[in-house]
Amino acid sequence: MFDYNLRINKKACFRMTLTRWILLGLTGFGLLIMLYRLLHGLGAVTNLSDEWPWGFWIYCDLILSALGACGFAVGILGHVLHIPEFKPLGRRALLMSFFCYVLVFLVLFIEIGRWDNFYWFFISFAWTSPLYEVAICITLYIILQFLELVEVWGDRYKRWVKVIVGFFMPVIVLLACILPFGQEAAYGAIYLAMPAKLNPIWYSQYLPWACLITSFSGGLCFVALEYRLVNRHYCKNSDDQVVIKALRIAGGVIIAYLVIKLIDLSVRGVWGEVFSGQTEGNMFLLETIVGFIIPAIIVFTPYVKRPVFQMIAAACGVAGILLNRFNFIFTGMADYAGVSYTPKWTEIWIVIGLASLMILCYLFALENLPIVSGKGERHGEVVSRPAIGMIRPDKGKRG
């Protein structure tokens, strides 16, 4: 009773299922809380304070931008370095990255104390501020990604639009591959201004590079995980070699990160903090083992040829991003703050509502644009929408 097509026009429609109705309900509830926040201020919906001015929302921003790095990671590999295996992943990585960054922008908007003055970001010209660089980079990156998606839209609906936008596409792609470098590094640069606040395990002059490197590996793991899950959902044949190559490049980047981190810890002499038995040291070990060592081992052993281990490696790579950002935002700052911080339920629900909206938009785009292709398929008029009743086929019918 919940599975039917919502017709938009002759070509576009959207399947409404029970899960999607639930997502729609979560979206509506989250938007109501967001409206309440805009009317009554941060104090009414958050547990933020002078000791914890950056909390759950900043954490969401950092992990979403890191996972959204899948767009520039695949763009560099497929369109700058011209590695042919990554070109089929370009559109899906672009779509995921776009909605991750739109969500980052929305969360940034609601966490600004005076949201009605948000435009000052763009007219203040604070060139020396890392936060200004982050805001400008995110805005420009979203605009460039939107233009790239316009070309994809034109591929199915208006060929002349594809031709016009496609003429400028080399410049757009190049700029879109450059901007995240400055943005991810700027996140780390913000914390360089807090030498007395951040635990020495994470505080380092190379922190901007750490944010950049881990976002690249995490983005590749994220797109590999999405590739497996979405192809399975839409009955597409997955190309194992594409996934393996993406994971092995991510593994190589992870090993480079681990080497740099080991050298950094040794030079600064903070191994005692790592093995102190305290929460900070234990969380760093958990982050390193689960998020970096396990996927690095899997991707360079024969186990990576098995789909289940590909999923494990990709999931661990994504978990590494979640743990890494959690540690230097919360774990590494807790001792200095001297007080505990727990997000208020309204903080969490606003993000859930906005994330549900982005998921619905993502699914709509998947099912109405030539984004997803299986092994041996070409983009064009191909869309990802199977017939009603085929959204979850029997196990034996999956490709």
Given for the second form:
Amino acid sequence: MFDYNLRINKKACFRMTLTRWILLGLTGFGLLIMLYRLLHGLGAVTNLSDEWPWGFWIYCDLILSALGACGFAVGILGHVLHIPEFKPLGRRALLMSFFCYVLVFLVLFIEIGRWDNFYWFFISFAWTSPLYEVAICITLYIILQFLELVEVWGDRYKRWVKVIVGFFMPVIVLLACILPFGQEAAYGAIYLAMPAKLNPIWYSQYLPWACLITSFSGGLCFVALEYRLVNRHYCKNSDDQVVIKALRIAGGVIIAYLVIKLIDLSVRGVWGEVFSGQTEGNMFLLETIVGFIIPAIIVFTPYVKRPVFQMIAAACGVAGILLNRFNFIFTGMADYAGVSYTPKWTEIWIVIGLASLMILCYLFALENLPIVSGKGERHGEVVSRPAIGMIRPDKGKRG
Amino acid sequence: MKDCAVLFDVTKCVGCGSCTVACKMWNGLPYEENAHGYDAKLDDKTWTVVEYHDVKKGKEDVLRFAKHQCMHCLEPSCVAVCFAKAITVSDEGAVVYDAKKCVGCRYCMIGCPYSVPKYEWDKVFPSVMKCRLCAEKLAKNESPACTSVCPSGALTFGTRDDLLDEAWARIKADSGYIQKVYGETEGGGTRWLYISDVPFKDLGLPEDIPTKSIPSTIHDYTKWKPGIFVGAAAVFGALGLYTKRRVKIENEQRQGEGGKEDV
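Structure of the form predicted in complex with the partner chain, given the form predicted alone:
Okay, now the whole complex, with that chain kicking things off.
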């Protein structure tokens, strides 16, 4: 099968490089603005208004959740369908997904106006609200992912923890593969409440299901991207077949999405809007061509065998998610809002700060937990090709 | 009184703005310039406005006044989408908000088809602000503040069924009216009903609101969810066991053939 890369020393270590110091600085800066926001309210740090009650932060929540679907996509392929290539990806996808969702949760916390009341939603049971479904599913999902990570931690540090949590793993994994059907679709369902506001190109009864399937393909593209980037620094050799298989499955899902969208647009007769030359139509074409058609073409042609094209396809797949969510949050709503909205610098820097914190946590976990695996790697074997911002395990300081 | 409603007859409104003043006085809101006029605009301190509109009636240029406030839908979108059940419908039918339960997600603002709820952006712990149809007055069998002060008879308070009959009686009696009661079917129906002699969209009332209510649109999605969770659990559980066994058998076969790979 496969081995996880483990260094010999069992003490956690994290060597600070210049990049990491910069990330730490950004974290500090972001947390300061976050504190200012909590003490002074939304008006002080955002450009949100009665016309644009939702803005940049909601956008971050939606894209991070969609990319965080990587855990759920790999979980289904590796641990439900037991496709051998995806088993070694499980923990890597889990780690990325976990930090994406923690970031979603943090951004949601600063996004809500009355953070002193935030606990209320746990006990409100407002099942009619898609946003409630999102919040409750994410909360449960983070707990499940945390348990999965505890098992990974136990794998290296405490065997008995692994044995105990491992006993419940089949149930935890099964639940973790089902719950995201809740939040990923509910993100689209949020916009079902705007029939008279959202542009008909995106407003459709199928929006929740479109969000669900695009999050699946986007998550897989995200994993493919992560696999290449992380392997460059943490693993001697990477397996092309894993990337190709992930991208091919993502491509299949993308084609299913395109067919559904094609039928949906035809049935509702909004092709006129798409080709009207207006901003909305052009943005939709951009989203569809860059984010969905290009990756689908690459993965089903021989180009997919070349690493450069694999990276392009994966990056386009991720860009498709970013553009699609951008379009139905901003582009499709702009006409109704009537006024323009540009996020204030503080809105953006809070997210950059929190994201830097998550990246640092992610790197720490990546280097100290048995996450990355590679063929031919052995426990404690030295990994070559260190780079800026990445640790060289053979020279890592203790402490 | 159950099933409260208000009928607003655009042809009778003289644009005096008394209703906006009464609203502010009863609810203790500070006076602002934007409560009536051409630039009138709802905000956190102004729960009702009287907008001035220069509109075309046939070939004629006319001035019309339109009062805007929460429409108090029969099936309110804000109640359904609220994250924390902070918005509820009172016994009399008023859609009321409870700041104590509000988490501040602002979904009601974006989910309202008329964009009525407004936010106290400058406060540390802001509340959503909107017309409450003077719910505490309704509970005492009194009419809302705005309807009680209208000097021209443009606002009529009553039960929704009576007011719908009244509205159609007025429309039938005078051919000048548009053949429609705005609010009768919009988004499943509202408690504020409008009749007018000029097109409703010229008065700032959105005409593209589907007759199907937003809560039922969302329910069309939500109703699949329990089935999807249970179905996915069953399918994934079964598939997981099946594929696990298949991988195991494949490995055993490979081992039987002399391969050394283990699971």
